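Let's start with one chain on its own, the form predicted alone, as structure tokens.
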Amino acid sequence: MREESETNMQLTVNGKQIELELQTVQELVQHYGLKEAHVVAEVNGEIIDRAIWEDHQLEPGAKIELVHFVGGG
């Protein structure tokens, strides 16, 4: 049997189910070493303005959806 961290949260990112320990979207998306000008993040339904990700606190069970855009041709 796993024993789950005191200090990790369970989150499901892009539909996959992960624990970490961290507690906002500007957080997550550093995890993630994505760009965050690049980033759109959906927490539980609702897009989050980027200029709040380092104050919005992430929730244990939360749905997220990072969309990173690649430019290209």
Contents of the next structure:
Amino acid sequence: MREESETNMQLTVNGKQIELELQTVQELVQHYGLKEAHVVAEVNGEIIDRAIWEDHQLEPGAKIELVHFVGGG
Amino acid sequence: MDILENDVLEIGGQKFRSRFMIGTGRYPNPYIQQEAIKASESEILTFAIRRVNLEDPEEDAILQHLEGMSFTYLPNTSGAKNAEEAIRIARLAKASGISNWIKIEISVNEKTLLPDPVETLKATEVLANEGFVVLPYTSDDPVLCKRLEEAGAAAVMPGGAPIGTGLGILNPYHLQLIVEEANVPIIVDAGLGSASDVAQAMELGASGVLMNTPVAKAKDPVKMARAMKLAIDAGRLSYLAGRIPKKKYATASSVLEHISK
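Please give the other form, namely the form predicted together with its partner chain, since only the form predicted alone has been shown so far.
What follows is the entire complex, opening with the chain shown before.
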């Protein structure tokens, strides 16, 4: 039997539905090749501290927002 | 300028030599932006918070262009339509770990982008209590500006005119009253167009100015950044020096005695 952790997970990232094979916020940020120091992650409306990205398990159906600083006044 | 050497701007316990907060949006390219920032001698930079474009993650990632330079970062809550949304954006900004400063910007009317005073006051109160250094962008209403100060704003930022209009200071009378009443720095944010507007703001007693569009969209942003910096210094000195009162009729500047005939 395949382990649960190896199956793809339905996620909504920045408003877009995707299916990815990963488990943690850390893996998600790495998946997109983002510079960790510049990104803030919110999962289901809760900000996830960068220090615990590695441990934060994503649940199927999670809504994730990845934001960063852009030019503005 | 030596004469301004000890003239320090203090916000949220931090001291600044520069009274110019500069925005990072809408420059022709990152190089010009960087040169303009240098020419401005600004120590405080503003930013917006947006979703990462997952198709092109490095696009618009502003911090990558500023590595190795040292600034105080002032993220804004632009895009927020009410206090709740502004508070969320502020918390996201703080979670970045680079700043606990926040410029509250809550606009509902797309035509004017004027700040919503009620929501701005609410957000200021909540975020100041959470330990943010709060700088609300607000309308130039003296009573509201006082209320924002009482709610815990570290500095209050009335607009001179709607964002990006370059109309200058539409209500100098109000700005002067705001400055007179204030116990925190008053920063004129939005609406300025050129060096003369900036000098006027400073002469009216503003502690500083925040600008983006008039620099970024000038024909030569780098020169304009410098012009604005010089106007801030000139206006500040003029304010500190104390202008002469306006009079209706002439007073000779050369003595009238001993005229040779």
